[in-house]
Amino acid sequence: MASTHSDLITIYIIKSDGSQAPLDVPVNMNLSLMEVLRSDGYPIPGTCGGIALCATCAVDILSGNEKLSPAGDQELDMLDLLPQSTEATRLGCQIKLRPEMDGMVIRIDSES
């Protein structure tokens, strides 16, 4: 169930082995979600630090991709490079976490 907490939110992580997991996180610290999710210990690597430059961090949303900013043309320019992407998909680094967002489900699918 979502928060109701207007400075915390929940989204809800679907991992590779099928399981579902709620991260509750802050929405008052302009972080973005690559951030949130590798301070949870999720393996994303992020390997440029979170400025488009590598789709290391890349996750599908399959729930509330309707409450996101459209992708700009450098995350674009990023997702068409990675050949298991779909239009479900976006950079982490690029999603900056918005009350709005609360009840978000997405998708990980590097995890080991």
Second form
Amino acid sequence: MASTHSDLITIYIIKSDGSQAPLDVPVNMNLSLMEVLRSDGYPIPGTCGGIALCATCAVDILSGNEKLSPAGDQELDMLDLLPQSTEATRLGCQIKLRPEMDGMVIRIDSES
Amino acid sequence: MEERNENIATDICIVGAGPVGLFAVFEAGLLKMRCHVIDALPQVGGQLSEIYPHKPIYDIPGYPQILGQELVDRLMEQVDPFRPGFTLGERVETINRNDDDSLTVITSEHTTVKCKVLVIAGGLGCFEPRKPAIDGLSEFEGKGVAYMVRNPESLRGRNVVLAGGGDSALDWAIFLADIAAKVTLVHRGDTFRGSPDSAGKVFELAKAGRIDLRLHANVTALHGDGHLQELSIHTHQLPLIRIAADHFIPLFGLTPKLGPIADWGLNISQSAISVNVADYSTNADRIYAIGDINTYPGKLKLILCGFHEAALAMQSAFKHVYPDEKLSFKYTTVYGINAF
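To complete the pair, please output the form predicted in complex with its partner chain; the form predicted on its own was given just before.
Let's see the whole complex now, leading with the same chain.
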């Protein structure tokens, strides 16, 4: 089924070399940020498959953080263990893409 | 449970006792091939038992819903007729090729398993300490840098710096305050999500001057001549400072890595073992990789897919175990299960 325009949002990705790239992602497929980044070829291992266990999908949310659901206990426990994480760090696997995230800016952690 | 330092001989050695490794025992058993299973965890079941024993799984054919541990229990029941051996709580470190092309697998506890075929069903791999990005960290491993406290007595009277904000960092800071000459705890935040009791104790000890607590701080570099002597700490408010340290122990939890598997000469792609989809064989003769640890075009990390891979890999392994016999495919419905 073809996506209608409203099914797509654009997120902006700042790579470790500082360059920024837009990525159009569907919001009607219950996908996580980790899944769309990985399928677009970004270096996001997602080793554990999305159960907040490996933190290899950690990203920094530079803009749009307020539109995300707060991190759950398991995600917070994992973020706690990341040496470089900041207030802006989230696990991509725990962020389900929704229409209000249009325009979100994220930075991919070079340590991922 | 098992005796250590064993010498075992079997047809097939399976690395990983998760659902896919266990089902490979069954598929091997149907073809009269005996198995020995090794896992670094102390129990069978892999991720199912370790991570989500009580979570339901919905995509196992024939089970609209089954709990992780229940599936493991059922698989153990299914492989029981084939009497597999198990070595648990030991990590496979080395694979040696013998003159007759068989393989010898050696574990961390020096158990050896001589086998005709090796099946790697290692799932996520091994859980290893997460290492922070700090200049000079690897250079000082074993020379002052360690990722766990093996023997607290070795730290008596020493100058120890811990980093991290989890339970492990808190617990060791408290414990070592009585043993080490000086304990410094470096934490990038100013709160601890770990046990409130432990966090309270750390703040008390810091107030009493028995722990040097550095909050909003990160260790950025290590210095020393042959052994760790100093480290640089960056804090938000202060300029970079250097403090003396005999030992630095970053405690940032565990993260899954391929571990020793990466050193066995197998083709690796994105932390997974590349396999031939005809039989899930690797580039090394007699070595197969099945389940989450392998990769190929279209790979899906599903238990279901791992079961399929196990069946095909065992059919292919038959030629190495019984080189003089012709394999004829048989349905269990027709021939049943011939227990060993």
